[in-house]
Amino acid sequence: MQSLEKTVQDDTATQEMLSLVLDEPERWAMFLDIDGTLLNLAPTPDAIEVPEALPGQLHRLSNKLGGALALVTGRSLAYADALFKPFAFPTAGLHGAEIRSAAGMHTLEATPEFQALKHALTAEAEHYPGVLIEDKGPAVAAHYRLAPEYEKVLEERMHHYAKVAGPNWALQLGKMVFELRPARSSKGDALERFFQSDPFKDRCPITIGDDLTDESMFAIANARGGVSVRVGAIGAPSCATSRLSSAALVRNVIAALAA
């Protein structure tokens, strides 16, 4: 098997950790964000590219965890299926707002007003050239990776669509990008459901994720006794506990857990 102690060179916690993983795996559940930490950021949504053997990786290793192995991601489900096909893992899609566990799924839908909202908003981008709305069902994201010259007036505008959408929905800052997403709906929220039934059941969480909207998630697992790791570079204040530098280095410790 590789190496962990060759695998994790960022935080010794973190190869700790992970080697618990693999000594008591039935202790164990893991929940891990997708943009940023199992796959590269890319210029737009669509141009994520996912490395051929990560489905099957991500596969063995929930085999291992006895099926306690999520994904908890501001994609819908759907896309998260899409990307890890032929592979169905439990999801937390929309920032919780999409759950699919071994309790069933659970899916808010947009109103009508929230589709007029979306429709005026893809309409106004129209007048930022490289702006991309990237439209969620209950959800919905202004992109500016390609186009950051229009960061303060995007938040401004983005800002009023929250007025407008009330108090139902909230604005998720990310990476490049402005969201208007279910008030009721948090990856924090998302974990606490999973952990209603079975397998996650009684397990400690161990969340790793990149962004703002991960820091939700960290604070549980810090509650609940698991382990949190922030990936990127030093930055931002983060309440995870570890730290992990790349997207690829997330991917060489998935790929050695699943060996």
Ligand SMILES: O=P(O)(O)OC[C@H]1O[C@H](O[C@H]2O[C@H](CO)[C@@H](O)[C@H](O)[C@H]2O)[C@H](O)[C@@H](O)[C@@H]1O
Given for the second form:
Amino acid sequence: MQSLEKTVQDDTATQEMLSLVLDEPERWAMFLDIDGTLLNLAPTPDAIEVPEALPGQLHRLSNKLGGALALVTGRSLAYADALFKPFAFPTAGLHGAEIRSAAGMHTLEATPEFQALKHALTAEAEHYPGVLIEDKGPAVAAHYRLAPEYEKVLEERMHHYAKVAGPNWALQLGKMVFELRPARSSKGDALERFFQSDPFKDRCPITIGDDLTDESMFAIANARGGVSVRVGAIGAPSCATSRLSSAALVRNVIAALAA
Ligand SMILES: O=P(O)(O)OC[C@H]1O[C@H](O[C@H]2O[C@H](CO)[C@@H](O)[C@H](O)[C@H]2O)[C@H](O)[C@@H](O)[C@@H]1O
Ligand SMILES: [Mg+2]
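If the structure you just shared is the form predicted on its own, then what does the corresponding form predicted together with the ligand look like?
The complete assembly is shown below, putting the previous chain first.
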């Protein structure tokens, strides 16, 4: 029963996006999360694989949309660019804290205090075998996918580090990860910034993501009369109006739209 329900949802979400975008490409803007949405999740942050055809398909789809396709990710902007080279799509990185759009580029530096915090966290993580610390400049992620037994202790310690970091940083929960990210912006805020300039201005958003951090962009899509698609198994609470069960299905939609 559940797989039948999933299939129906997948078909509905896929058909909806195909017909909306193919019928009126000048009306829509697409905002795509990376990990778990365009790419399959992997055991470690650097073990992800970008299917060979994907960068070119995103480029062709972006052209069809008049350039109104943006990546909106927890990765740094530089990391996202490296994944999809030679293309450099409009991108929001670090959960919205960094952005590159037609209006220009905004990046952030880690403060000396945050550098010190990252050193302390990295040193502490040596006591938790399998826990990986991902240094993202003005953000840091503590991954426990390879050491799930440390989830609780890591959660407690990341709450502590969030207090040490102060109000300019926020604790972001994700898939087997606790992150400290700049507090002042979210993925939803990034969408609103994209909408301030062409080619996004006056278009309607289609947002696709798989995690808690994507909920703020789903809310913007819903408020603007757009489409919000959560990727993953049925069950996770979400304000998305539609669902696709896997990143592979998202890539099928991208391939069909780009063809
Ligand atoms: O907003 P996203 O593009 O989805 O990025 C969210 C985080 O993704 C990465 O971590 C996740 O993916 C890893 C690779 O599949 C996986 O090993 C990890 O367990 C996931 O949490 C990335 O490493 C983070 O920096 C991003 O914030
Ligand atoms: Mg994701």
